[in-house]
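For reference, the chain that follows is the form predicted alone, supplied as structure tokens.
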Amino acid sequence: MKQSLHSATLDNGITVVGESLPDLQSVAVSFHAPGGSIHDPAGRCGLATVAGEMCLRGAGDRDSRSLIEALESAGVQWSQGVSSTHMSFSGAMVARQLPDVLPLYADVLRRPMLPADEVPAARQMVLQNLAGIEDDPAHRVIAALRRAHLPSPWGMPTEGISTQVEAIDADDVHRFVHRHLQPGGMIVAVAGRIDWNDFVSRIDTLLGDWQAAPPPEVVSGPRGDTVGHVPHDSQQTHIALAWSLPPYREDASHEATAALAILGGGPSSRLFTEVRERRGLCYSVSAGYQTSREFANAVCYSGTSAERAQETLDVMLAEIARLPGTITSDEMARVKARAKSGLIMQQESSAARAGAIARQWYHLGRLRTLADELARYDQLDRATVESWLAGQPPRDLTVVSLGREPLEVNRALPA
């Protein structure tokens, strides 16, 4: 079956992307405004997250309760979130409800009430989430790794910093929403049982006359130390490592993600087999790929006992160093099968497809068909991945630990 992908750009800069999935009875829509946490001003880390929460506390002529009741009365499975780059509002529903739901989202985007008396409650929700994170050492060590490895403001925590969230007031929220929740650079994605031309017409009617302001500039700062330690009185030690990889928009990202999947992408991976299963050094170990539009990183994590932490780190570094030149055909076959299976199963979810095409447009400025994606994985083999690894050792390794004592980092890897 031929895949039906669409794109259009409104006069005010809003990009609309869509995929028709006529075999589904559902539809999912997502609105991604360029108001992520990288725009948090100095001393207000977490403002984007508070502002995103506030946008659903009343919009248009509906107060907070009425707005949520309207979404849920239409059967919408709604969500809201803030990433480093975007403030997003999404909903999945039975397809026939879409025309009635779109005006609700238009109000959230264009006419949020932002009631001052709701700011303390929104702020408290963010603070409670931060308190939960403080009790999650794995999250804490990854957050510390991001702050050390990524240039500011990219490494700042999306969820905020407690002392700075406490200082956020209604004026901060109003300024942020007015400046960053705007049509310029916004991506609207829809997937499922849709009439594409009708959808674009409705979006143009609801959002087309919304005037865009010049996009805000993001100024990158320096990275942190390459080796760090977060003191934490515990019987456990948590270890996180990062190094740079090609971003998703580069063709080499396929080789990079395949190599990383072999290293730590599941129960058959090198790290899981060697560090956890064979040596019994830890209870958790993994490696994953994180990308922005301009840069990407490998992120490895392990949770272990304080007594075995140094050995765990040493073995992780040894496995990273050992990967080039040792990849097997069986490992490549497993990685390709998992990746291709994930792409195919994604077609069965309207919400997954709406999110995927929005990400594709943001990173690539175009949409890839499923056939294109599968063909790219078909081209991967052991030789192509080994060739990429040979020329791309992890030269900018960052290591952060969280526990009683700092660890020594073996510099056998290229500095």
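Just so it is clear, the structure is predicted and the values come from calculations on it, not from any experiment. In this text, rigid core is short for the largest set of C-alphas that superpose within 1.5 Å between two forms. Numbering follows the first chain given and starts at 1. Compared with the form predicted together with its partner chain:
Relative to the superposed core, Leu263 undergoes a Cα shift smaller than 2 Å between the two forms. Fitting the two forms on the rigid core leaves the C-alpha of Pro151 displaced by under 2 angstroms between the two forms. Comparing the forms between the two forms on their rigid core, the Cα displacement of Gly280 reaches 2 Å or more.
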Second form
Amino acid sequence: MKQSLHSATLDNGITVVGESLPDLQSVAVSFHAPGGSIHDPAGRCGLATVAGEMCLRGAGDRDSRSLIEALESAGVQWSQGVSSTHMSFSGAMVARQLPDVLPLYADVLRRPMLPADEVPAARQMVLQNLAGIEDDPAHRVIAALRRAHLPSPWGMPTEGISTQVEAIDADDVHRFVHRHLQPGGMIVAVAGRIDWNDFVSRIDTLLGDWQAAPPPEVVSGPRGDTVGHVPHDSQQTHIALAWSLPPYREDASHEATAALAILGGGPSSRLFTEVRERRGLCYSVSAGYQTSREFANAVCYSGTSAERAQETLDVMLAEIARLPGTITSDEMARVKARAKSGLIMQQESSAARAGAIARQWYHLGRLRTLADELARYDQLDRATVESWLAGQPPRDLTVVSLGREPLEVNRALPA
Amino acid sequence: MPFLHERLSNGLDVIAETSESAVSTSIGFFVATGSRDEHDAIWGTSHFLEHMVFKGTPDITGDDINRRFDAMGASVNAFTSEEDTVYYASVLPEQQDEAVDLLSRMMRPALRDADFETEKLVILEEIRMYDDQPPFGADDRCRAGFFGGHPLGRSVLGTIESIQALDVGAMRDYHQRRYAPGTMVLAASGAVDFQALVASAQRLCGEWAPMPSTERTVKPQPRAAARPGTERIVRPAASLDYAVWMVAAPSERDDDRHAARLLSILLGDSSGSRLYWGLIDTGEAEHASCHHQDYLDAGLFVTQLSCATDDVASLRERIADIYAAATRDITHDEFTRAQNKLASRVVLGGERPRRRLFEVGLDWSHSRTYRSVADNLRHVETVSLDDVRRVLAAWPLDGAAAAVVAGPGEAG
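Got the form predicted alone; could you also share the form predicted together with its partner chain?
Zooming out: every chain and molecule, the one shown earlier first.
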């Protein structure tokens, strides 16, 4: 398969990464500014999210409505989002629209109007979202788990905390945007039917003379309790478990994520087989990997009837404890097949590829070709994964439940 | 993208839309059966059967199925709706034969008693899961309120009681009747070797016995809610109110469905629509949307709203005002924007073999019709503003609606 990956760095620190997928009609572009929720100041949890929303409420010489209408007239499937580390603006479109659309994004990044009279509506929008999350038990248990497992500000909820969002005003938004929506550390990613040189030159024209400020420092604070329960009047009890793993930028993350996939990554995984297929304890059970540049952890989740929750937790813990020393060659082969096929199929989506190369650059400071990625999986085998697991077995678990009654948790994994 | 079709002697249709540039192959069985084909004694069977299909055949265990799909690196799943049960896998092209082999064998499941009892527990957990989360069953209750005795009024999952009462014998009988070759389509999209696909189908499905008649009940659609008015579901732990209401709209056999879809985007898309600017941008509602849902013989405009309990009555009035204003003042600009938006979705969606599998498979299953991406684009581009106005007049959004509000309070 022919693949062409590109990267370029502008003088002000913006990195531009691209992948040409000439068989596609579409192009996807995304702008990732280093303004995520880890920069929310004390007492203003949710400020990055409110600020991200405000950036679309008018930019350049277009007010809120004209801006969105300009994007949608061009058929752009746009989105805006804030993670713990980034504030991102993305769009996928038919390739010929790109030259007309890029200046709109440049306005959003460099010339947001941030109208003070729209701050109450943006704040209210974020509060509505928080009220909706109150009714989503699976989301809540994972949020509680992150808060317990990760040090602040990494574990703090990106979507905000209602009482703190209510206090956010126009000055907070201005300060945040001017400090954090800046070119130093920004990643611009493009994938699909592209002309790379033309793209870089357009980005340079639009963003090249934007002056960078020094990156802000982030100070880590305390984490929460290792065992927690959130009372909620629901039929099901939701269970979430975490333990620390190497972040994506470390080579060992490869072994760690393979082991995690064997535990809970597909229908033939240990958790799915033992918790759902064998015992019928739940509808959903899974294990996944969450990583930032600094921290990473496993997240296991299941939701089940209150009276069956204790057994579900016990079986999950037993499967986690059983993993080291028991991996079979067949399991390894399946995990590799799934990962490789996922990597190859990603080539059919410009949006997926733009996101993937932006993430790679953020974590690694370089791009891996598909051939490299596949070759890494070829080198992975049962022995390398077992050897990693022997040194780093799952331990020091954080366990959070949400439901009517707390569960009995023995964090010392059964032998 | 060439389209290919072959019919086996027992009536099973094998179709494919092939693409030279695709790097994956998507394969699916589309079974024309769903909750509308059930009655009280077998309520929930279509969806339960979809789960049981993954529990194995006389020669293959459920664990074997999971392991074989994972060994192929397949992305595999299934879904059941009111009218369809669909099983699908996306694989790399070299795995086509293996994926077709496994999916085909699965269509003749063992339906073992012990598996049935274990999987019943999983289905009950699935029902409880949806019952615990928004919109807390309001959508199913609303559809029941709109359709009344029409077969589309039945929820897909069934209820705790209907699932507990289900019997494996009745499921075996249902499978025998509904999974007949004439009721099924084997479809593929992407990098497909069609000759190999037909050869596999011949070998694996060629012996399936045809059924004399597999026609389903199709009734004329109700033009208004069978039970108009607002029903309330009380959820003391809920934080917001979740309102849903439904009025009649064009069916999928009605040429006006394209205009209906454009109208719903213009009025109620998740961004840039009239509901978005009127209720979301202002921060007054957590969610406000309108979409067009079509069935073989019926269609719905579905409006969904979530907001604070105290605001639900006034915001429902606000939406009614927005709908009323639309009968007078849809502009050419906003119509063109909705059209561009939909056209872009058609083109971008057309790049994904998985997405095309669903479109091509369901089109063929429902009407033995193939529509290319270019055909779909033409349908979007030939709709006029007058068509949208005509549809709005013929299918009034302020018509007699079935409505349900789920939330913490007693009165809504």
